[in-house]
Every structure is written in structure tokens, then in C-alpha cells.
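So this first bit is one chain, no partners, the form predicted alone, shown in C-alpha cells.
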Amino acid sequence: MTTQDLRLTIAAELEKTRARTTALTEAVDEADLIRQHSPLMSPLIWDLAHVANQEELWLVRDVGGRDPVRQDIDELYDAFKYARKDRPALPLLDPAQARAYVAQVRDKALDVLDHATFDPQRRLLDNGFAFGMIVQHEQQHDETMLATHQLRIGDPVLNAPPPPPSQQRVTGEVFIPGGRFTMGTDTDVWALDNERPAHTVDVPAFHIDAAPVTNGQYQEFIAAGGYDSPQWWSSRGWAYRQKAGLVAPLYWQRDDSGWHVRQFGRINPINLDEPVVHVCYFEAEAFANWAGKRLPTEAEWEKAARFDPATGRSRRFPWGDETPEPRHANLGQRHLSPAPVGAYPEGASPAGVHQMIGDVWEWLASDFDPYPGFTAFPYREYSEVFFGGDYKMLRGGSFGTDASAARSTFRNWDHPIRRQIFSGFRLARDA
């Protein structure tokens, strides 16, 4: 790719990402913009100014060497300085100030892009890494803001067409032979530090479900008394189920006609064929025990998603190295729910595992740890400070994840009690 082509690609990604951020923040009135809809989430106005502050820190000041735009607000928008629950009390920029700041930073960032040389001797500039990092950072906050929209109470403000129907019946499980494969990446130019370095992992043979667990399957767990039977739950999971009063996935509600779900301000009947979403790790673990299976490890998940036995190499995506298109996966907030199982046969892995990218983040049995040879770059706070904490891995992205952050190597993590995220799961078992 020539320098000019790289500039055009980055500019397009920045524009697409900012359009999504704008749509998510313009969809609500100013009262909703500054309101905290849950102590688990920041007000939307904080996320808006935060993505601009990160853009200023990395693109304007660091890459561009330009004077600060608003150095006085750095502390307010430092994600490590104040917990989400405390952010509404801070002297945050008001909506007009935040929008002006966002626009000013973007103008300067685009000027930096126009003059960037993408010097391979400077890691932040090599292949435009810093710009790709900022695109992914903003898209991750866009997904967070989408989760905030799901938490808000009020009339619907977001609209999208329904996902495509199922095109293929997908049931049962797939056998993955044992052996070595390459996990992680050294070649994906915008891959983040925790995805690196590429390394060989020997994975024993296992079976993995061809599709994520669906709402219909999860209803069977509920009907069988899964939430009332401590034998299916870990000790921590059962304690949390009791403390939080869990009886069903978040946003589910039951009346005389059956189960319904609240989705972005609308109450809809449960679609039995869609992957279950908004369950925590402990719920996924309990379902797996009830079903006589387990959750996959991170290495198993990635091998099932990437390894091509015909060539012996690991693909970038389940379907190949081609950038995701609408026919491959449910990504990018094109729809506001997971798609029914079997909706994306062209996105299946070489082994025949479906919908590993998009629809729902999938809880895994593994903790968040570094790969052998990990090096923090460009800052410790993206990954390193979380290693060894109380986090479980999530892989694959959701319907709210952008393609820029949906590689088969992309690693997400969260506390095992979290349910507001777009999380589901699939099952595995030993061969």
C-alpha cells in the first residue's frame, strides 16, 4: 500500500468511526447525554470527550508534536483516574463544549495525517499504527455507548433493520483434531499488544459447538430449574446468583404469554434461534455444567476460528484473510440484535464452526494473561495492568463491534459478573 493509499484508508476509518460516535450521541437529548444510566457506565458525554482526548494525546501531541488543545482536562478524561460511577460528579465539558473540542481535535489530527510519513523506524507511525489504535479505541467506546443505550429507559432512539434470517440449519458440534497451531499475530499491522507475539500452541483434540447457545436452548436451562440448582454453579457463581437475584439473562422479562426481551427501548418476543446475549460468565459456566460440557479455552476458541488444516496456517478471520463484509458476519451496529444461527454460512471457519465473529462476545474458560514474550506497547494501561486480575476472556466480537476490532486474534476481557456487555457463549468438551 502506498503512503497516499494508507492516508486515504486511515481517513476513511476515522470518518466512519466518528459518524458512528456522532449518531450515538446525537440520538438523545442533552439531558440523556449527561445522565448516568447505570453506575456501571459513564455518561455518554464523558465517552464523547474521552475519545477526543485520547486522539489529542496520541495523534496531535505525540505523533504530530503539536501544542495541546486542552491539557487542563486530561485528568477528567483519564479512564484510570476516576471510576465510572464517580464521573457524573466531575466538572465535565458540557455538550456544546465537548462537541467543539471533538471537532477541534479532529481538525488537528487530520492535519497530522496529511503530513505523516509512516516511518517504519518509529513504531507508532509504522503502517499508521497510532491512527489504527485510535480508530479501534473510539470504536470500542462506541460499543460501550451502545451498551449504555441499551441500559437507558425511555422511548426508542436507535433504529436498524433486523438481521438476516437463517440460511442454513446449524446444529451439533465439530471435532477439532489435536496438534499445533499459530496463536496470536506478528503480521496484523493494527493488532494491539496483547495479541502479540505469534506463538505456537499444542492443543489436544476437542469438540466445539458449531453455533453459539441460543435463546431456545437457554430457555430449556431456565425451565429445568437451572437458576435454582446450586449443583450447576461454581461456589462463586452461586453466591453471585443469590446476591444479584439472577433468574434469566439481563433484559428478559416474563408474562402470561412467555418470555420477552427489552431491546433498545422496545419489548420484543424472544427469538428462539438467536444466540443468547447479556449473560455473565457464571451463567455461561452453569449452563455448560448442566449441559454436560464446558466453556472452551482461549486457545481452543482461536484454533477453531482460525486454523486451516488444508494449509496448516492460521487465518485472519474464520473465512480467510478478507476484510469482513455483510455476508460474513453481524458487525458494526448494522443490526441491533444477534442474527439467528445459520445466518452467515459464508463466515464459517474451515472446520465448519459458525458465527465466531460478530453477534455475541463469547465467554471463555481462560483468564486474561499475557502471551509468551509479551511487550507492552505503546502504554502499560491498555493490557498489562489487567493481567492476573479477576477477568475472564471474551472473543469474537458482537453485533455492536466494528470490523476494525473483530479480528480472530482480538482479545477482550471483563469481570465474570458483567452482563450489560453483549456477551453470550458456545460450548466445548474433551475429545
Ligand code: AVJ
The other form holds:
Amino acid sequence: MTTQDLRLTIAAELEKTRARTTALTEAVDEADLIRQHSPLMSPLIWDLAHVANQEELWLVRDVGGRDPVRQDIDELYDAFKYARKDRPALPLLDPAQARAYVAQVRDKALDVLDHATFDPQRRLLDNGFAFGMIVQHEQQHDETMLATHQLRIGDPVLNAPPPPPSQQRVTGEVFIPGGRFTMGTDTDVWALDNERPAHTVDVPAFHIDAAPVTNGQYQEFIAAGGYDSPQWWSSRGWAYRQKAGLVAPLYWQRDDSGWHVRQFGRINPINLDEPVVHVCYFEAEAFANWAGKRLPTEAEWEKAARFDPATGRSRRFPWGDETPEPRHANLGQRHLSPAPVGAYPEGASPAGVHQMIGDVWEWLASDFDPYPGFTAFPYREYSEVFFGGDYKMLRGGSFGTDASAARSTFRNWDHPIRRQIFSGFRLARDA
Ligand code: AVJ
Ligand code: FE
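I've shown you the form predicted alone. Could you give me the structure of the form predicted in complex with the named molecule?
Time for the whole complex; same chain goes first.
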């Protein structure tokens, strides 16, 4: 790519992502921007200014070597300084100040982009990495803000067309033969540090479900008394189920006519064919035990998603190397729910595994650990400080994830009790 083409690509990504951020923060009134909708989440206004502060730190100050826009507020928007629950009490920028700050930083960042030469000697600039990192950072906060919208109580403010219907019956499991495959990447230029380096993993043969577990299947688990049967739960999982009073996925509610779900302020019937969403790791684990299966490991998931047995190569995406189009996967907040199983036959992997990318993040059995040869880049706080912590892996992205961060090597992680994220799961078993 020429320098000018790279600049245009970056500018388009920055702009597309900012449009989403703007839509998410303009959809609500000022009171709702400042309010904390759950102690699990920052006020939306924090996410907005934090996104700009990271853009200032990396693009304006570091890459551009420019003077700070607002050095005095770094601490307020440092995610490690104050916990989410404590952020509303901080002297944060008010909505007008935050929007002015966001615009000022963007003007400077675009000026830095205009002058950037992407000298490969400077790793932060090689192929525009720092810009890609900042774009993906904002996209991740767009997904976080979407989760905040889902937690928000009040009239609906977000609108989107429903996801496409199922095109194909997808059931049962797919056999993945044992053998080596390449996990992670060295070549995806905007891949983050935890996806690197590419390395060979020998994965014993296994079976994996062709689709994520659906609401219909999950209802069977509930009806079979799954939430009242400690035998299916790990001891930590059962303790949490008791403490939190779990009886169904977050946002499900039961009335005289059965289960309904609250989705972005609307009460909807439960679509039995959509992947279940808003379950924690412990619920996924209990369901798997009840079903006589288990959650996939991270290597199994990635092999099922991208290994092409015909060429022996690992693809960028299940369908190939081409960037996601709407026909491949439910990504990018185009829809406000997962799509029914079978809605994306064109997005299936070579092995015939469907909907690995988009719809719901999939909980995995693996913990968040570095790949062999990992080096933190460009900062330890993105990945390294979380290694070995109480985190379970999530893969594949959800309907809330931007297409640019939904490559099949992308790694997400969270505490095993978290349910406000767009998390579901699929099952596997030993061959
Ligand atoms: C990779 C989704 C776990 O939201 O905590 C955002 C992403 N890192 N800002 C998170 C992130 C810094 C991160 N996750
Ligand atoms: Fe952040």
C-alpha cells in the first residue's frame, strides 16, 4: 500500500468508528450520559473522553510529538487509576467540554496523520500500527458503550433492522482431525501484541458444535432444572449462582406467558433460534456439563475457525482472507441482537463451522495467557498485566464488535462471572 492509500484507509477507519461513538453518545440526553447505569460500567461520558485521551496520548503526543491538548486530565481517564464504579464521582469533563476535547484531539490526530511517513524503522508507525491500535481501542469502547446502553433502564433510543433470517439448517457437530496448525499471527499488521507471535500448536482430534448454543437449547437446560442442580456446576460456579441468584441469562424475565427478554429498552419474545447471549462462564460451563460436553480450548476454537485442511494454512477469517462483508457475519452494530443459527452460510469455516465470527463472543475453557515468545507492545497495560489473572477467554466477536477487530486471531478476556458483555458459547468434546 502506498503511503497515501494507507492514510486514506486510516482516515476512513477513524471516521467510521467515530460515527458510531457519536451515535452512541448522542442517542441519550445529558443526564443519561453522566449517569452510571451499572456499577459494572463507566458513565458513557467517561468512555467518550477516555477514547479521546488515548488518541491524544498515542497519536498526538507520542507519534506526532505534539504538545498536549489537556495534560491535566490524563489521570481522570486512566483506566487503571480509578475503578469503573468510582468514576462518576470524579471531576469529569461535562458533555460540552468532552465533545470539544474529542474534536480538538481529532483535529490534531488528523494533522499528524497527514504528515505521517509510516517509517517501518519505527515500529509504532510500521503500517500505521498506532493508528490501527487507536481505531481498535475506540471500537472496543463502542462495544462497551453498547453494553452500557443494554443495561440502561428507560425508553428505547437505539434502532436497527432485525438480523437476517436463517438460510440453512445448521445442527450437530463437526469433526476436526488432530494435527498441527498455526495459531496467532505475525502478518496481520494491526494485530495486537497478545495475538503474536504465530506459532505451531498440535491439537488432538475433537468435535465442535457447528453453531453456538441457542436460546431454545438454553431454555431446555432451564426447564430441566439446570440452575437448581449443583451437580452440573463447578464449586466456584455454584457459589456464584447462589450468591447472585442466577436463574436465567441476564435480561431474561418470566411472566404468565413465559420467558421474555429486554433488549435495548424493548421487551421481546425470546427467539429460540438465536445464540444465547448474556451468560457468564460459569453458566456456560454448567450447560456443557449437563449436555455431556465441554467448552472448547482456545487452540481448538481457533483451529476450527481458520485452519484450511486443503492448504494446511490458517486463514484470517473462517471464510478466507477477505475482510468481513455483511454477508459473512453479524458485526458492527448493524443489528441489535445475534442472528439465528444458519443466517450466515457464507461465513462458515472450511470445516463447516458456522457463525464463529460475530453474533456472540464465545466463552472458552482457556485462561488468558501469553503465547510463547510474547513481548508487550506498545504498552504492558493492554495485555501483559492481565496474564495469569482470573480471566477466561472469549473469541469471535459479537454483533456489537466492529469488523476491523473481528479477525479470527483476536483475543478477548473477562472475569468468569461477567454477563453484561455479549457473551454466549458453543460446545466441544474429545474425539
Ligand atoms: C480487551 C475488551 C478486555 O475493555 O477492558 C479497552 C479492551 N483495553 N481499553 C477492556 C480495552 C483498554 C479490554 N478488553
Ligand atoms: Fe480503554
